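Quick heads-up: it's one chain on its own, the form predicted on its own, in structure tokens.
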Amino acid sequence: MESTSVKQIIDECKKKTRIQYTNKGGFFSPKLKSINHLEVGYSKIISNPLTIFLERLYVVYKNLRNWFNSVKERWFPRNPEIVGTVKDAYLTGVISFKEKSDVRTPIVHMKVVFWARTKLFQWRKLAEGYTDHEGVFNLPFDLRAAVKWANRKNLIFEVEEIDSIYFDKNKVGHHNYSVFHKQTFPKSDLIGMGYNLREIQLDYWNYRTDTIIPRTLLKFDNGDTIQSYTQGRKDALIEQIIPIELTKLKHLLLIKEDSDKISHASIQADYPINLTQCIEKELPGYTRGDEWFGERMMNGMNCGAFMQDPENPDVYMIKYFGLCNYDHNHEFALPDVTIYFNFNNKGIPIPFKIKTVGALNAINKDQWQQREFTPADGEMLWLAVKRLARSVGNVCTEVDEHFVGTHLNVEQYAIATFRNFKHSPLSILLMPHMREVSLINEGADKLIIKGFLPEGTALNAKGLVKRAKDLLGMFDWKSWRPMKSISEDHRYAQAENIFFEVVENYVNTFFEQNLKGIISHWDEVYRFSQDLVNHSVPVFLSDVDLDALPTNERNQALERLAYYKFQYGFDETVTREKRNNQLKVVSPITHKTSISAEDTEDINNLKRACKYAIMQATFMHTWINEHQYDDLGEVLYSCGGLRFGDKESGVLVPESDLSIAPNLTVTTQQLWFANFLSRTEYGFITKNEDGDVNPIFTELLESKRADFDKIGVSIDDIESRTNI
């Protein structure tokens, strides 16, 4: 068939399988409290009729609650004007991060507000201000206004956090605040000119102590919580997840009650058709061919890093590292895989050799055994080894680049952002792109680390955590650059470079407009940098004595280091800092608490760090997430793990041999999972559903719409922050 016809068919299938939504939920639809309410197995949101009835009652309660809250806001507004004229008293105290150490870290520039409420429940603002560099606040107020008889007996002290960002018609960003913590005390206690609340320790964006990976706590014993999903996101998730939740639940019930009535084929047929299935209907065998294999490795979910072969610069390689001595089960194969490519005249990489290191069957479990495959080995074997390569690539991409690179990596920037940026304009720049990632990651602990991946791949939860820590040790803002395009068909790299140009222009423009404010609050940048460095993981292998390792392990470790340096743009020659005798991976941005406009090195460091964080949270995450269902939505074509089976041939058998395919439970879980990750239609730059994306960013992206269209990429699909 002519290549133009092939391209037309593929383009048409991309249109047909593009994710769209018609289900809008409804009054009697099962409701979802949050992403963390989901399960990989039996659903918590859909179960027996009693639960559904209770859910309906909850909907009624929620609607009444929302109505009541709106009435309260109208009838009992929080008047922004401060009452009283004579500031003859003061409220003081100090706010710090809750820590076990004797010397605690102050929370600087935190907004605090002092309120009274009348006996008719009207709000009266007595004072407001911010904590200083020591976390101390001092709020002058009118004593008579506070203790007047019309006020209720208890006064209210509130600590407020920046909840969201919004932009006015002049494209100027502003803060929306919400109450993070409050406490009351009797107005009768105001017997002198000053009242001291003493030290208030807050669990505010605290780093978790149960893991070396920089993570934050979200909920606390005193009832305080940090952030929540926007209502729009929760509504969108409910609408999108219910159909596939119902599908998964049906399959799990059939498997439990009578597995003879369900099969891989029937499970697959119940989920929406994906890209490979659509193409196969029109071009049988094409998606199993070499051209499609290479095209997806370059432009699909895996978007692999093509490294030139040092022995032959005309040959390119992709490397996937499998078990690597991480804790694992013995059901699934996960060898190291190296794929060798030449390019055809269309600029598509064509595989001509695949090397594996590791076990391929249940009989010979030697993890260092090496095999080499080429098309000369016969069509059946070549098809099987390409399928194995896809499977290993899926695991590595999902764990290393998706979860670690765009979730955990972004969370460390989010924590440092929300802990420190209060007065700096950088809160306007970064917060819209850092929002919700910590909430998402809490759900991922269950859904990914303790859910699908241990059930459907070779790695168990312990192995996944160790791997995540190791890979995070290769992510640093200092030397990262977008991927170089290596052919005219390398659309992923071309799109990444165009988008990075947009990010560069946006950040540079923002700094030009806000440099004075950024410099005047440079102490916040210093603390931001310190948090990033202090809590980052060690550089990969920096805490390992390579000479003490067995030869095979040492060689593998060095090979991983060399490839990861290329893949993630890591420069080991950059001067890094040690904390507690660990060489920290994240480079410091600044060592100064104050600077001038002449300190261009520090300013440029900050620009690069901001560009990196925004890039990872937006485009880098979007590409992998958006293509999950394209490349993982047909389970026999590509899956998270191929089972060894009990034959000597192991994983090197045709797709028709279901003994190595994922079992029925894992099959529906994978298809649910791929749908769940790709069907995240909320939080986009151009749509700007929450109104928190800087209009300048949107305009710069819109100016590149034609360039993106030329390579078949829609800017309307690029997310404004790390999504599910």
Contents of the next structure:
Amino acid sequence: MESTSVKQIIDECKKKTRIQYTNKGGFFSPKLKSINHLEVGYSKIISNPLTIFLERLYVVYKNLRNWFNSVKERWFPRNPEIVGTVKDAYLTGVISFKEKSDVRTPIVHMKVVFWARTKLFQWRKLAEGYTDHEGVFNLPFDLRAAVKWANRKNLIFEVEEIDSIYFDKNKVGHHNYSVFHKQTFPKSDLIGMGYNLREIQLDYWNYRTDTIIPRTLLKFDNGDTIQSYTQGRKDALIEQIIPIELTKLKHLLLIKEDSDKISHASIQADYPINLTQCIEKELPGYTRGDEWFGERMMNGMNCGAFMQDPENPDVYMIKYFGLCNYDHNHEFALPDVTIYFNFNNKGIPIPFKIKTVGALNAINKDQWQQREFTPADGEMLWLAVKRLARSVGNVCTEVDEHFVGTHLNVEQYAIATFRNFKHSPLSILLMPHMREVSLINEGADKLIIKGFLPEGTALNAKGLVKRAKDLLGMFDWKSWRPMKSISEDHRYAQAENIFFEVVENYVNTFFEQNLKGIISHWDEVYRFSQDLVNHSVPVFLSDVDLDALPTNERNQALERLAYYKFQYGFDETVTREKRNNQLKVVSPITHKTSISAEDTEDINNLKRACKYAIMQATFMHTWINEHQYDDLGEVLYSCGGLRFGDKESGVLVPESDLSIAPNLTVTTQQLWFANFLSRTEYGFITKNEDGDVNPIFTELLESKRADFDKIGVSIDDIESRTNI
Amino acid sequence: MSEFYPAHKNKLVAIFDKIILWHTAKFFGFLIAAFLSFPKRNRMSHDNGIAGLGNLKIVDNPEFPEHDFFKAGRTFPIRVRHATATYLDDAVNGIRSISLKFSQHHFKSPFDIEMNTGATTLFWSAKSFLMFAKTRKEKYAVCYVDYIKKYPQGATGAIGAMRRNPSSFTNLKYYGKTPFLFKGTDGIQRYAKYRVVPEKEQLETGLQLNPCDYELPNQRVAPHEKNGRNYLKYEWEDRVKKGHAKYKLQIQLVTASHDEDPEIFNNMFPWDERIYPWMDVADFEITETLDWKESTISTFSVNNMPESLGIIPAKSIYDYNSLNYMRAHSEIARKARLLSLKIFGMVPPIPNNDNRNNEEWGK
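Next, report the structure of the form predicted in complex with the partner chain; the form predicted on its own has already been given.
And the full complex, kicking off with our chain again.
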């Protein structure tokens, strides 16, 4: 078939398989309780009509409550003017991060507000200010205005956090604050001069202490909460997840009650058609061919790193490292895979050899057994080994690049951002892109690390956590560069480079406009850098005595290191810092608490770190996330793990042999998952649903729309943050 | 503008403030009289003390503006009482005091002044004093925990005022802290603060070095303390016998102004000595000590002052001058204690025993 018609078919299928949600829900439409109620198994979905009715009543109550709140805000506005004439008393205290250490870290530049409410419920602002470098606040106020008879018995002290960013018509960014912590005390306690609220320890963007990976502590005892999904985000997810959630529930029920009536085919048929199925209808066998295999490895969800073979410059390799001695189950195959490619005249990589290291059947579990396959081994075997390579590639892409490289990697920047940037303009630059990642990562712990992956792949939760820690040890802003395009069809790398150019221009412009403010609040950058370094994981293998490892393990470890360095742009020669005798992976941005415009090295470091964080949170995450259903939406084509089965042929059998395919439960869960992750239509740069994307960023991106269109990428699909 | 602490701008509120202040002062005085001075024969705080008699001479060449009462070279017979606040144990970490009466009578006098150690103290207005009293929760010589926690000036006042194991009453500096009126013969209104210092400059003992704020409420006798419950009183008796109890009364003056910052009346802010230097008013010496009974009946009052040296009017319970206002209105408590002593007899002297860290009189 002509390549142009193949391309047309693929393009049409891409359009056709793009899901559009139109269901706005009727009175008796099922509802999802909340994002946090999503489960790989039975999500708490409501389908009983009576329950739905009660749920609707609850919605009515919620709407009434919202209405009442809006009325309250209108009738009892929080007047921004500070009341009183003399400042003859002051409120003081210190705000620190709640932690076990004897000397706690102060929360610097945190906004604090002191309120009275009148007996008629009107708000009277008595004072406001910010904590200083020691976390101390000192709010002068008018004593008589605070203790006056008209005020209610208790006065209110509030700690406010930056909730979101918005831009005015002059494209200047501003903070929206929300109350993070509130406490009251009787006005009769005020006797003039100082009143000390003492140390207020807050679980504010704290690091979790139960893991070495920098994670946000999100569960508190005292009722404070950090960040929440925007309402639009919640609505979009709930609206879009309902149909596939119902599908999954139906399957799980059938599997439990009457498994004869359900099959892989029927499960597949119940989910929306995906890209490979669509193409297969028009071009049978194409998606199992070498060209599609190479195309997807290069431009699909995997967006693989093609490493030139040092012995033959025309040959490129992609390597996927499987079990690597991480804790695992014995149901699924997960060998190491190296795929060798040549490029055809269209610039598409064509696989010609696949090497595996590891068990391929349930009989010989030798972890170090090596096999080599080529098309000469026959179509059946070649198809099977490509399918195996796809499934290993899926696990590595999902775990190493998607979850670790974007979600966890971005979270460490998010924590450091929200902990430290208060006065610095960098809050305007970074917060819109760092928002919600910690929330979604917490969900991922349950859904992915403890949910789907241990059930649907060879890795178990313990192994996954260890792997995540190891991989995170390869991610640093310092030496990262976008992937080099190696052929005219390398659209992924081309898109990544164009987008990085946009990010570079955006960050450079932002720094030009805000350099003075950034420099004047450099202490926040210093603490940001300290937090990043102090809490980052050790460099991969830096805490391992390689000489003590058996030869095979040592060789594998060194091979991984070499490939990851290439894949993730990691330069091990960069000078890094040690903390507690661990070589920390994230390079420090600065060692100074204050700088001048002449300190270009520090400023450039900061720019690069910001570009890196924005890049990972937006394009890098979007690409994998948005392509999951394309590449994982047909379970027999590709899945998270092929089962060993019980035959000697193991995983090297045709797709028709369902004994190695995921079981029915995992099948519906995989399809549910791929849908859920790929198709949450919210949080895009150009749509800017929450109004927090800098218009300059959008303009710069729009200026490249044609360039993106040329390589088949729609800028409207690029997310502004790692939000699912 | 008032030359005193400003009244509330709203006249109705200002009147209400004044009523509250008067009511508070009277009620507080009554409460002390009814529940402490009369039934228990106790002072509000400084029961543990010793008095003495001596002579005072106004300096020959005063540096301060001429005043009819503090005339150069004038002499007065005086009665002085040293005390340790709150606890009946000299070895606690506590506030020490001197009270000076320009007469040798136990009650009557043309001029009384009461002073404590430290340039600042733990309260600064009637309102703060009432809170200080309200939050007092004494247990084995640990007191004012909540107050010191909540009020930073309470903590700084405690650091400045408390003395642990001073070697003598005579090497401490005592400050009146609250300002008084001072209208000299030139008719200019001034405010005055008083202090008593040793005759000759010497190292003040008992200062709290490197204090820890959560330890401040702990006034307990230090572990393995050798000093007895009456060691300071005994030391003073010996010193007086040897003729070594000599002091200076000094004054600091600020000219009143209509646009004065009210903080000038705040006893938590000592006046800058470089701008308002301390000037000698008088030298005095104690020549004999008095026994327990005389020491106990010795009383002092801010009402014992010439009008031109009296207390500054107060406007509300938040006014810094309300402290002296309350003192002036607690005369009833002073009289109730003396009456009670007459009716029920003298309280026993403090035994020199091992009943330490105990607020009670002890046996």
